[in-house]
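This document starts with one chain, in the form predicted on its own, laid out as structure tokens.
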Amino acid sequence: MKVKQTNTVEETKFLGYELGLLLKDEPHIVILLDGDLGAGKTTFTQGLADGLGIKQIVNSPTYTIMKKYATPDRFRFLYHLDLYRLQEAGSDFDLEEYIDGMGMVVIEWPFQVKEFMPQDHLRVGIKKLSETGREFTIECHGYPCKRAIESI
């Protein structure tokens, strides 16, 4: 486990830009974001996909439940999901699909629908210290995030 303070937006999404280069030849893995409205899971999520060279504006998916960016080589994506509005795990969206497949997988609340989260993950936990203070608390369950969290 790693505890990591950022003071400003800039270093939070420079947080995330440093773990999105760590991870970005990994095939598959799942990063559970865990923290408060306005604690700044969207803003890490927009280092992590500069990180993976993506260039599209990356936003909060919260009316869609997902968005989807290709990285430079078209043959990964990053899957940016956010879980706020799901009461439970129906069959209209078939989340395990994404969460079992390749690329990142970056879930916003993740534990609304607990049953469908992988033992194997990556899970940062974002404390708001002040306006723009943070506190992240960096924790590897299974491969291959092990390696990352050791380097950042």
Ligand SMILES: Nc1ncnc2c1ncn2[C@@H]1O[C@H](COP(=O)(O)OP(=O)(O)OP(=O)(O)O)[C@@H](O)[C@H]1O
Contents of the next structure:
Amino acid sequence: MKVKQTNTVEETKFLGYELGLLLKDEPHIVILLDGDLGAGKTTFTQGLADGLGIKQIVNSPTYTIMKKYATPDRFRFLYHLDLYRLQEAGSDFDLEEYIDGMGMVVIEWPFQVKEFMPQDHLRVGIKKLSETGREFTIECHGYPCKRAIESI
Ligand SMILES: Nc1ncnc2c1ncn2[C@@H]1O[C@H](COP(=O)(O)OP(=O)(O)OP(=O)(O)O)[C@@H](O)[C@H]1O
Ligand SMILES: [Mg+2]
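What about the form predicted together with the named molecule, after the form predicted on its own?
Every chain and every other molecule in the complex is listed next, the one we just looked at coming first.
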């Protein structure tokens, strides 16, 4: 487990960037982002995308549930999910397809559907300390991500 503090949006993006770089060669990894509204889950995901080498602008998939991004060479994919409104979207959204699929799968509000969450995952808890202070708790569960989190 690793605990990190950020004090600006840029620092949060940079933390995501560092983790993205360390994990960019993993064929499949699920990252669960756990934090309140406005904690910085999407901001952190923007950094992750940057670390993977993704050039598109990453913004919140709240209304679409899922957005898919590719690196320019199309070798790496990021699936950015926000399950906050999953219930409204109905049951035709095939969550398992993404969770068992390829690439980096980043999930905001993962505990909306606890039963689908894989045992192997990297969990990032984000706590608001102040207007601009955020505490990140990064834990690796089962995946070969231990070394990655040790080096950030
Ligand atoms: N250190 C920080 N790291 C990240 N965001 C910060 C920080 N300080 C302030 N902020 C602000 O907090 C907000 C974070 O928004 P963001 O969309 O990333 O949160 P979120 O956790 O994805 O929220 P939601 O649950 O609504 O999807 C932004 O308005 C940003 O400017
Ligand atoms: Mg968000």
